[in-house]
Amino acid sequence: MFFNKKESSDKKKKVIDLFKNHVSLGKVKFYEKYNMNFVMGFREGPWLFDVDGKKKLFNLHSNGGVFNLGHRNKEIIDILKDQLNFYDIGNHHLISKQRAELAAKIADLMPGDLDYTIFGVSGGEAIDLALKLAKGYTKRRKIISAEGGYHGHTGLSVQTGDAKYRTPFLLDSDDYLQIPFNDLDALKKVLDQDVAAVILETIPATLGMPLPKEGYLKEVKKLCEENGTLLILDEVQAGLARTGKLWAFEHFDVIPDIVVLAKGLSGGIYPISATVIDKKLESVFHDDPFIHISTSGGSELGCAVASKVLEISSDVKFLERVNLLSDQFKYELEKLQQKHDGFFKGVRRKGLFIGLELKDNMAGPVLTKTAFDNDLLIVYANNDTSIVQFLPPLIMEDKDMKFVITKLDKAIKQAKLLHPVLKLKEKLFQF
C-alpha cells in the first residue's frame, strides 16, 4: 500500500480531534499518554493498519472473538454483497424465511432440546432477553452470577457483571446475587426457591479464562433442575469453534437450557446475536408473540452472514486445524514461559481461547503495552489483570506462528524490565 507521509499525518490528526471532541476524550487521553494511539485503517486477515500507514498490529485478541475468521473474511464478504442484491434487514413483524432457516441451522447444531432462536443486533441484548425470559417462565426474580464473569453493559446485562460496571449508573439491585466462580458450596448457599437463572460464562473471559473444574458445570446443572431454576451458559466469546470445539460446553458434558451468541456471529461483518432456548420456554410467547420485540434483530442480511459463519466453524476440518494451532501454540508458549519464568508464570487454554498467567496485576496491562510497541494487539483481562486475553484469528496460517512467537518474546523481555518501572511510579492504568 502507498501512503503520503504528510497526508497521512494530517489525516489521523483529525481524526483523532474529531474523536476527542465527538466520542471519548477519556480514550484519546489514555491512549496519547501511553503513546498507544493507534487509527484503525486498512485490515485484512489478522492484521490491522493505521490510518497513516506507520504501523500495523497482528490481532492476537480478535476483539472477544469478534474476528474469529480474520478481518474481512472474503467469503463472508461475498455472501453479503450477493445477498444485498435482494434482502435489507426485513421487517420482524413478519415471517421471515432467511431467520427461519438460520434458526433451524442453529437447532441442528446444537444438543438436546435447543430448538428455538430469538435474534438480536449485540450480545448484551441478547443477555438481556435471556434474563427476562428466565425470569418469565420460572415467575422469580433472582439471578446468580459469578464474581468477576461479565455479561454485557445493557440494562439487564450490567446488572449480573461486577459493581463497578453497574454502581456508577445507579443499577445495583438486590436480585442479582454473586457468587465465586468453580465454588459449589457458595452457590447451595444462595440457591433459593426465588432463583430464576443461574448464569455463567462457560469460560470467563474477562474473568481471565478459569477453566471449569471437572464436573462443575454438569454439577451446577443438576443443582438447578433440582431448584426449578434455569441455567445460561454465556458463549458469546467462548463458542464459534473458539475452543476446538463449536461450542465450548460441549468439553463439559452439559446441556444449558439457554445459550446466548454473538460477537463471532457476525463474521466481523455484519452485527447479529442469537439467544437460543429450550423448547419449553418458548411457551412464554404463546398468548403474545409480540412481547418481545428486536427491530434489527436477526437482519436478513445479517442472517446470511451468521449462516455462513455456522457453515464455516462447524466444518470438521475447520475445527481440526483450530486444535492444530492450539497444540502449536502450547509448544511455544511453554517454551516462552520456561525461558521468563518468574514474571511469565502458566497458560490457560481451551483450544485457541487462552490466558496468560503472569507475576501479578500490573504485568498484564505492561506486556499489554509492549506487545503493541512489537505490533501485537492483545489485551490484559480487565477483572484479573494478572491475566492476557491471548485469542489469536482462527484462521492464522503457519507462517504467522514464527512473527508471533518471536515478537511476544521481545514484548514479555521488554515487560520484565519495565514491570518494576511502572509499578514505582504509577497507577495500574486500565482500558
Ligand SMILES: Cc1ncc(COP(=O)(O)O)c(C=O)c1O
Contents of the next structure:
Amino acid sequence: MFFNKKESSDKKKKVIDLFKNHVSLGKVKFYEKYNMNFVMGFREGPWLFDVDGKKKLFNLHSNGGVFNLGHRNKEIIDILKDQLNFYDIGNHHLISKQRAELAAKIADLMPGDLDYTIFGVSGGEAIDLALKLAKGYTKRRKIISAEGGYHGHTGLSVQTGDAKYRTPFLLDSDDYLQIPFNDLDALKKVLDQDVAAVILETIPATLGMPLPKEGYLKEVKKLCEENGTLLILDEVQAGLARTGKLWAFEHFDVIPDIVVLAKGLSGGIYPISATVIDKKLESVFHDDPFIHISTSGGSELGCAVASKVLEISSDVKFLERVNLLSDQFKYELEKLQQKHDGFFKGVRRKGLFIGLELKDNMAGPVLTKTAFDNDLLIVYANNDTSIVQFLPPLIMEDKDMKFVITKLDKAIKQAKLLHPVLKLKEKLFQF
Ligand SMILES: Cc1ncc(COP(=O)(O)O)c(C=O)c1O
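Next up, can you give the form predicted together with the ligand of this protein, since the form predicted on its own came first?
All chains and molecules follow, beginning with the one already shown.
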C-alpha cells in the first residue's frame, strides 16, 4: 500500500525547495547539515514514511503524545468521517450539543470539582486561558513555573518558559517567576500574596521527565491552598493514559484547580485543546460570559474526535495494556542499560512516559541522530540534553517490541562510537 503512495526523489526535492523558500530556510539548512531531510509522506500506526518511499521511521516520540493512538487511527478517522456528514466547526457564540457532551464526559473522568471545560485549538491557547483565569479569579498578577519546564509559545504561555523564547520578541515580564522543579523550599521563598498560580507539568517533558519526588505535588497544592494561589497542572504531554493512568496527576495524590489537555486529545487528526477548571473558577465568566472567545476552539468536529480519544484512553483494558508495555520496556531497557553501561545510565519511567538517561549533554543529540539512521524517531529533551524522550505509541503491538529494542541497541552502539568524535556545536532540534 505504501509503495503506491510513493513519490519520486525529484518531487521530494521540490518540496524541500518550496519549504526552504516559503516556510523556513533555517530548518532546511539544519536538517541538511545532519543528513536528516526526511519529508513526511504516508503514515500509519507507529510508522512514518518518507515521501520518496526510501525510508521509514518508527515513531517513538509520538510528537509529545499527539500520536498516542498512532498515526491515522482508524476509529478516529471513522468518527470524523461520520461527523462530516452532518456537522462543521460550529458557531462558538451558540449553545453546542457536542461541546456540552464532551465537557460533561471530561467532568465525569476528572476527580473533585473539575467540572467545567473551555475548549481551544492548541496547548498554548489552553495554557493562556488557564493563566488568564487564575489572574482573573485571584486578582493577582504573578505566576510561578518550573525552570526548564515548557507550556507553549503563545502570549502568556511563553512567559512561563525559557527566556530565549521571549527575549528576542521583547516579551519579558516581571510577573513571571521560575523555581527549580521538586524544590519546595524555593517555592516557599517566592509564594506570596501576589501569586495567582503555580503552573507545572505533572512530569516535565522538556526537562527530561524528572519524576515528582514523593509528596512533592501534594505539598505544592497544600502551600498553594494556604496562600490562596491556584495550582495548574499541564497534562498536554503526560495526560490521556500516557503514564498508565488516564491523568498523570492521579499517581501523585493531588487534585489541581486547573488541568490543561491538548496534543493527544486531537487523536492526531483534528486539533483541539481543553482547559478544565474547578467549578469555582467559572464565576469569572458570570458578569460577562463572552469575555473569552476562540472561534475554532472546541470545533464540533474536534469534539467528536476528542470524545472517541477519551473513550479509548479511559478504557480499563487499554490502561492495563499501557502498563504491561511499560513493564516490558522496563525489562528490555534495563538489559540494554547493563549492556551499554557508562553510556546508557538509567531510565525514568511512568507508564510509557519514559526518559533514557545518557552519559552527558552531547549523548542525547548523538543518539537522536543514530536512532534516526536506524529507523527510530526519538528526540532528546531540550532542557536536559543528556535525556532522550522515549514515548512509544500506546497502541504498539507485541511484535514491535523486538524491532524497537534491536534497533535501539544498534543506535546506542553507533552513538557510543560517534560520541567522542562528533563535536556537535549546536543542538540538533529545537522542539
Ligand atoms: C507540556 C506542554 N504544554 C504545552 C504545550 C503547547 O502546546 P501547543 O504546541 O499545542 O501550543 C506543549 C507543546 O509541546 C507541551 O509539551
